[in-house]
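Coming up is one lone chain in structure tokens, specifically the form predicted alone.
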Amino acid sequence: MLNTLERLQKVFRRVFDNDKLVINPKTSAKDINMWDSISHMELISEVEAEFKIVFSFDQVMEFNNAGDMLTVIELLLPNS
């Protein structure tokens, strides 16, 4: 069974449609060149469509990096 980080990276590749993308806690914005405003709320998207999950406005805003984003999944999934 996949890792939180595993299932995510999934959808890092496929919102980036890169099959090589290896992401970190730390990767963000700078380290994927096609990681724009449009791409990121595609990101949200799919993040809560995979993790069957919702993100608050405030959630999203405090993102910075992957890392951000894999606490507060972690923090929303059931039988965390």
Given for the second form:
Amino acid sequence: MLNTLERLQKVFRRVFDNDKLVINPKTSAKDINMWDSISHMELISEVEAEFKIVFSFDQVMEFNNAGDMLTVIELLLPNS
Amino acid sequence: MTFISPLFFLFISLVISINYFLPHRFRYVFILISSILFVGFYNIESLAAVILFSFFNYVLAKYIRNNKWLYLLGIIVNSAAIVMFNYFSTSSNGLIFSFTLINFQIDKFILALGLSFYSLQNIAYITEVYYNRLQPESTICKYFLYNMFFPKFISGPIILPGEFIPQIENNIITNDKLIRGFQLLLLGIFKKMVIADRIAPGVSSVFDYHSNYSGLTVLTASYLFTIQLYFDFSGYTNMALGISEMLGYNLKDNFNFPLRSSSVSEFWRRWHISLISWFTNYIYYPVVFRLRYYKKGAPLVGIFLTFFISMIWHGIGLTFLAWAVCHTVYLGFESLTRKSRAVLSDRFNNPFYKIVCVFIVFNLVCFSNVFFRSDSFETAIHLIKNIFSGFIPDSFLTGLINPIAVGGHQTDEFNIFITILLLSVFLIFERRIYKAALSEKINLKYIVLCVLLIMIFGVFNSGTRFIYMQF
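Can I have the other form now, the form predicted together with the partner chain, not the form predicted alone?
What follows is the whole complex; the chain from before opens it.
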């Protein structure tokens, strides 16, 4: 059973088309070349589909790194 | 009183000195009064416009929280101001009304200087308050200062209220800030007077008399215009940042070496950063977030809408529409080919590949800027067609150098070579020069070199305005 970070990493790898991509809570757009404002929303919709959650616009605007995303995902997951 | 007039230098010397010696609690009132004088000096209509719009948004913000209709009213009023500013600036049929006691011109009021810059700030302010991300400002003078702060009043940088207003309370002027501010101011003067204003006549001669030139001459002029635009606007920004720093305020930089970008999306992350952040936060993200389930379609719609609104902001007309379409196509292409370009980048991970990318991006930007600079769509098309006819001039001296040098005398030719030399040296050592300007210790070598180059090669009598003053 994959934990939240591993599932999030799976989404990152799919969106950024990089099977070797390793993320941690501090990973930000500075660390991933292709993570820009254009790919950001694609990432958001893929994360929502993976975890079956819906982010609010304010939550999305507060994401500065993968850790921020993880915190909100865990907050929105039904079992949390 | 432009940023490079003697009167302005006298003005900032007095304001910076008096502000430095004033007790902290009086400083912001003093800077507000100085800003009112600065704006009023241009024309009384600009002052009336900024006071009226600031007051409107200040009062509106008090009642706007969770009130959709008031928020809509605020957006409509501020957007209408931007549209009218651009409509009247492109229309020759400005309205002029004279009153008996005061000669108040409605067209100048609508064309009020800086209107579209502080209108964007006002939209940001009411949006942040409406969505509960910011408390409405309680002191009207502080809100007026946010809108009228004279270093950023004419052409930005656009700053969000949450980034500026707290600095009024925490305003501290240290020797480091004075030194860095002065060095940045010198850098801005150098960029404007030594590079941008020396290039300007050559660019004008080709763009204004476009039917006389073709091939390499037009291509060179279009390259030079993009360089002129960069040095003019980033020079203004450096001056604005430098003056602000000496007054104890930090503004965000608008440029991050954009001419070194290896993709158009990277270019837009490095060029006019404060405007692009505004468009990204208040147009692009809200639109794309709502459309995100449409996958690839969402960013394309977002890019088009962003550039369409950016076009309205820059000016309503076919030339700006063509400029916006160019960048929508560039960014749309980059969005659709993101993965294949990443593969290419990994395969050819070497400096040569990077240089080729930078060169392609520079050419794409220059191509769109032909529309940006031309006075009509027909002129732009004519210039672009001319690039591909008679590419190599019969005589390099009369066909290429003389039009760019403007004049045809030996001194003019010498001058253009000096300009190209200074420009090349600056671009090669740009990062080091910028680092020297930002140093917190007095860098005497840098200061002496800047002053000498400005005194020897600066254009003192051009009377040219900064290009972005028109937006």
